[in-house]
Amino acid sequence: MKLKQLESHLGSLQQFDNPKIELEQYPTGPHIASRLLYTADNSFGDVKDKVVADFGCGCGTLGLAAALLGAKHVIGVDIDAESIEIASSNADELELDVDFIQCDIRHLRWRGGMVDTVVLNPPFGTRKKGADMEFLSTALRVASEAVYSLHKSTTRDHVKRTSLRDYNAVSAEVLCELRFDVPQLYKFHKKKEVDVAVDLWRFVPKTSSPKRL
């Protein structure tokens, strides 16, 4: 599938009607997710064939880009309800075989080797100081293959030191700035939408090897 076409298909799901700011929701854009998936896939073989885990899934949108892309196995880890009820409804409108847990990625008890890649866009940590960080955890924990993950670019630092050193990662690359599209969702919000520096990063654990284009 060329990556219009996947972005295409994104940009038809349906996103949160009452989103919860407790639990930071903004939807993850078509743009970003096909080309984190795009890359994931074209650029290192993480996708196709894969098992992959989309953690924190909201709407769907990572793990069903996964599926579109071939996946041998998708499953959306998210911790609010309803929103396990849209994602399952757009499985359902794409006919994609998802499956989606409602589970707190905190208590999640997954062995290494279940999962070969875990996709995430996880809570900026805004509104739960560390809570990005919680979620890189447990995905370097499960995966076995490599985490692909979006951090604010103002994080970069702090999050390469303390995968590397804390959170079983071999290896953490960036490899693209993204500009993520924060729309007016919440009352607190002034503008119409904002525009805020992304990072996607691919990270390896330590149970597998750093693979090179």
Given for the second form:
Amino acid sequence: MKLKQLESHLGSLQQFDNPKIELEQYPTGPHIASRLLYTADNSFGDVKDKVVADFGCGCGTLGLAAALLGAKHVIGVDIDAESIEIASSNADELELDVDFIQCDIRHLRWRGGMVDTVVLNPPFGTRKKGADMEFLSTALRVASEAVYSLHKSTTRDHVKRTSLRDYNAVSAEVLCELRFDVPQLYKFHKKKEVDVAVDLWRFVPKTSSPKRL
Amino acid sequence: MRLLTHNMLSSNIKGVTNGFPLRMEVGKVVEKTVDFNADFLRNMFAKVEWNALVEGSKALGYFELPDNVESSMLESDEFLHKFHHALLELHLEQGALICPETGRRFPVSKGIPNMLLHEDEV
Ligand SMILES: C[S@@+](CC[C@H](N)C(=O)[O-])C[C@H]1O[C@@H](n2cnc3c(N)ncnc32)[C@H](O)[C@@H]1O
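Take the protein just shown as the form predicted on its own and give its structure as the form predicted in complex with its partner chain.
Next comes the full complex, this chain leading.
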């Protein structure tokens, strides 16, 4: 599938009806989501025929993109039942077979070694500081091949240092910097849209570590 | 929920040490056809907990998987097709996952397990 095609499929997906502020529910736009998965597949071979998990899957954009690119098994995880319901109907709409689990990422306990690649657009931590790092740390324990994640560019040094030192990453690389439009979902946002600089990261987990969570 | 997913989930309640595999309480099972890919299966064979897969498939009403396996079976097309069916095509649609240690029930509705914990479980 071509990048443009992927982006247009993702553009047709239903997004959050009533985004919940405290869960930082804003959609990963089709532009960013398509590039994230396309790069993971095309440049690194981390998607096709792989087992892929989407952490904080929301309405499912990243996980469904993985399925569109030929991932063999996709698991979307979110804490919020309403989002999963939308994600699940998005999957039906595209005739994709994806598993969803309602779970708090902080309490996720999976048998290690089963998931190849984790993709995520974590809460950036604007409501709860460090939320993105909790997601990343779990992703690096679950993945056996690679983790693709988005983090605010202002946190670049912190993400690099922490992932290499504390989170079991053997490499942490910024693939590109993107603009992320956090739409004016919430009344307290004064501007119509907040345009945030975001890094697309690729992390490689240590494989030699004991993989049981 | 596919049995592949079941094969990696474990009870996430605080203090539980033997949370794998989750038992299944089965309300409804659905089957969905998936493209067969022998290389994927050979690769997964090394990773799955075989006993959990066999027990899971039996719970879902499929009795074709052998209890004992060895890697030479991966040469057999017949075996691979059974493995494929159990791992990827059977879904628990309604029912529950049960923590083997505490008996706590995690409901599964429309194929989606709810693994959220209560306050006293985290
Ligand atoms: C920025 S959004 C990701 C959006 C998603 N990629 C999409 O395109 O719809 C963050 C998501 O993380 C979920 N979330 C927040 N805290 C969570 C937690 N502790 N465990 C699991 N999911 C959580 C939210 O419900 C939300 O769907």
